[in-house]
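The chain that follows stands alone, in the form predicted on its own, written as structure tokens.
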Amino acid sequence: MAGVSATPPAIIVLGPGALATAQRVKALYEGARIHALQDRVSGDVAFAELGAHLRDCYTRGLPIIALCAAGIVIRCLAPLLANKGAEPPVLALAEDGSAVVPLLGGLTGVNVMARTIGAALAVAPAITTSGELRFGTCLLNPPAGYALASLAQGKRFVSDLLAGDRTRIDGHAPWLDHVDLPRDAHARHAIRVSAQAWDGNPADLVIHPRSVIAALGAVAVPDATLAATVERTLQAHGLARQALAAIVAPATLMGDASLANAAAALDVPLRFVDADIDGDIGAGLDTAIAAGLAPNKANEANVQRIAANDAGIALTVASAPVDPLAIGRARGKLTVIGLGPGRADLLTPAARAALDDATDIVGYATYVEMAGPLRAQQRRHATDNREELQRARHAFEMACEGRRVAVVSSGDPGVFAMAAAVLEALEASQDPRWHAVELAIVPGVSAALATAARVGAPLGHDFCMISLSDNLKPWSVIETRLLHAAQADLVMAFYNPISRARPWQLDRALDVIRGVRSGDTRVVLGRDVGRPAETLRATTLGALRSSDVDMRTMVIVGSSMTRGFRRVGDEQGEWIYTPRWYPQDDTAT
């Protein structure tokens, strides 16, 4: 599709009216989402302020369009605009689709995007860069895979052919065979595409084609120095360390964190292969390097090997880009989310950029349709709710095969969620895949810490969290431990309180309650918290009954300092909270 994204947009509404267009163009990338104002439009991600959240897409590197007057976003992103080599394309939009302005990211793909979407909205994009506008593309932003060896003399270059200088292209350029030059095969200024580092010429723009692949053979110790060490080795073969496309290391490294680290410092991609690899190429990786090299025709010859030196590193060098995610395979990541409960704006950004980022959603089926809306590509493995080892599992199987897998729950995955049921299988297994697999853990907002704020802040002093299921616990330690809670005056949080197949165990637990609490003590019952069909609920113990609770019911009861208020302007409702304070015991010393 021609309007992809490195990066999925975000396309910012303010009103339904623009709605409609935002669906257009929304259609044009794949994984964009649509964001909008909370309480006037929906969308795919809720957002409050708009300038807050214009500066978090950009710090983030979200590509924006925002349906919106140009004015608004570029006073909400003005304290943010420092470094133009490293900002997302901004652009704005009539909410009828009727005028297209490209505002930032000149250097990213901006005039790109806007051309992509005037043409599907059949306006002609407002684009003004000088250089866009004589040669009909952007010099300085060349595409995928390759890369500028110098914006400053990028910038020079680009005046002296606007001044009226010609040029020539030395090297594989496919992307400039149409555009507009001033052409001249004598020219003293040159466009050249090739890995070697720039000699500092001032005639030459230099752009250094992704091709360079430097593998670490099973002789090289991985430390904090890496990145230093690739680049002198780049250095010393006179290569640009633009050219790098990719670390490639034995699958027996995959754990260790200089790897990744080096990988991050260097800013290309960490492959790892199976097969053992001797000090200077061994036949497991020539294979796997092949396969990068593949894709692009270009390379059919003129490859280069480079022997591995005294630290190991060998280098692969090409005449056109690599393929690096054909290499070998990545290290796998889980990562454990909690969705929140449900409302898409208190989903974290933390958790949002995991499921961004994720190739495989698994989970229990409603919780990952919660996790929506996904991509197409994005793979989904919905389970029965009582699976979780087996669910777990799984995740790991995928996660070994260098999949980004996302095992969602809803509210906080660390409590009565997925996350102890991942580190369990993890626990309970020898293979050391599963040891190597990167694993994060992301928080949510639980389901308790949901349902006390809306009432205000019951939980505001000493509390406890207790599931009544006693599938995986006796009942009767879940007895001892209401007890002990009630006369140690803890709030409690209650999850899972009733189902069709414990229909006694509230009641029960209710009993155990009042042999020690007050009738007249608290009770907040909040239902789908979160959701559409939320409902909230405040009651006392004396006259709570297990027909007011269901299964997604979060019930928490009071200590015996949690009281309530009503609300200005709000006769029906109360603020309910607990105070941080407790008496003081007179006999204390």
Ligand code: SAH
The other form holds:
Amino acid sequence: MAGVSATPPAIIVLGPGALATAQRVKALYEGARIHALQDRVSGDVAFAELGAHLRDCYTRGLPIIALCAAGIVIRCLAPLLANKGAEPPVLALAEDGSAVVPLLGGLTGVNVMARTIGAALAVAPAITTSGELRFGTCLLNPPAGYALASLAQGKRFVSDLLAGDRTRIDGHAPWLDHVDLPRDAHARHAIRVSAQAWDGNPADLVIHPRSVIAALGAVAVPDATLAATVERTLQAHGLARQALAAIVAPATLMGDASLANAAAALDVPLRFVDADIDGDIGAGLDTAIAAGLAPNKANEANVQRIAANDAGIALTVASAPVDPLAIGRARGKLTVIGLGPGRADLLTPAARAALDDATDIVGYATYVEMAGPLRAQQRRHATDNREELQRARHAFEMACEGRRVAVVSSGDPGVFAMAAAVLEALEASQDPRWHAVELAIVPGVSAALATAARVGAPLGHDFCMISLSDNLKPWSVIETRLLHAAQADLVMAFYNPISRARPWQLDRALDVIRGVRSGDTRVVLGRDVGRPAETLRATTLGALRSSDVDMRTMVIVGSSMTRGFRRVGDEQGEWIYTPRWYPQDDTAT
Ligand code: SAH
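Having seen the form predicted on its own, could you give me the form predicted in complex with S-adenosyl-L-homocysteine?
Full complex below, order starting with the chain above.
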């Protein structure tokens, strides 16, 4: 889909009447989500207030397809329109699919989207952009694989044509073949499709195919100035920076931050090729680059190779766009993600973004399910085995191949969950490929925090988190900790309190604590917190029975200070909290 912004759109619906049309549009865009007005209709993402939500999507650069009146959308976004920065496409779409109106984002592909949606719904899109109407395309929004040299110059060029000038086309512009342009082989104006930098001639509209590959030799030493060095190298050969399609480097440099920074600064993919033991990537590099050229038939001829300069940078200049993703492989990524207790609105935006970015999702079947909605192309590796280290190794192996792997845990991944297993597997490995993978850990709302928030603030003062599972530690360690925690008057949050394989441990733990703390100590039980089957119960240490608890329960045992009260006029729930203070010890001298 030429020129369409790569970010999947937000499809906004306000009521059930719009859902059928929304689903049809969703099917057109990989990764699109239906954002639905809470309590009226359900979709992939719920929002509470239309204006705030539209502004949020807009500032995040999400293309917006709003199934409501154009006027509503305009009014909601008006406060943001004064400063014309990067503008995502915004369209209004009639609920019944009978009209599609592109509103904003002429340079980011709104008209292309309007045509695509119009074609799918069999209606004529309400296109009002004069250049588009006259020529049937936006010359200033070339398809994927091409970049405009100068927007200001482009606008001048289009208005010259609208005023009656004619143009020739220099170079290979297949997407213009069927465009109704005022052509003239001898015209002063030219649409020039080339990797060569624009020479400033005001009669030219210059469009660069992303057709140049910059390769670093195995001996190159990337540093903080790398982006500037690549630019200088391009300049020295008269090539435009926008024509750069990719940077290719030996896999031995995969963990190098300056390389990643340079690719980010130049806004191109960074691809890696295996070096042999002598550090010579010559043959492997040639094969990899050939793979990037191959998808475009036009690159069978006219490929220029420029040998490495002093900085170790060699250039390959093709005539048509290359496919950077066909060259070697990317640096893989492994992200350990905390999903929170289960509710979508307790999943952090950072976790959602990391999930959306992943190619592979790894974890217990229940958690992989909880990580949805996932796209069809995202591979799910749901396991029920309890071998966390094995799962971590599998994740690293996939990341080494250049995949972006998300390992999911419930709650926080660092609290009795996968993050420590992933780090343990990494530390035990000498494989340099594992150590070169990009690694990140995204926190989540842990069960103790989610439970505490539902009942008040029982963790309002010093507390500890203890797993009662003796699968990975001796029971004696647990007992010692319980005793000390009880003596220190810490509030305690118990994870993994009981299971079929560990039937007696909780009673034993409670005995230890009862030896120190009084029977009226506050206890909170949260089961399936943040999930549809959620239950909460307040009880006391004296009344608590292990049969009240199962492996889906969080047990919070209060300190001597933890207390509860009912709000005035409220006979229902009690609010439980631990004050931030202790009585001052006036026996101290
Ligand atoms: N990483 C998770 C904890 C994993 S250990 C986190 O940070 O929450 C698993 C234990 O966590 C369970 O035995 C249970 O005690 C607790 N737990 C996890 N999710 C829960 C939920 N939604 N409600 C109550 N307890 C939960």
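Numbering follows the first chain given and starts at 1. Fair warning: this is a prediction, and the values are worked out from it, not measured in the lab. Under this definition, the rigid core comprises the largest set of C-alpha atoms superposing within 1.5 Å between the forms.
Undergrad: At a 2 Å cut-off on C-alpha positions, does residue 533 qualify as shifted between the two forms after fitting the rigid core?
TA: No, shifts by less than 2 Å.
Undergrad: Aligning on the rigid core, do we see the C-alpha of residue 57 shift 2 angstroms or more between the two forms?
TA: It does, since the residue 57 C-alpha is displaced 2 Å or more between the two forms after the core fit.
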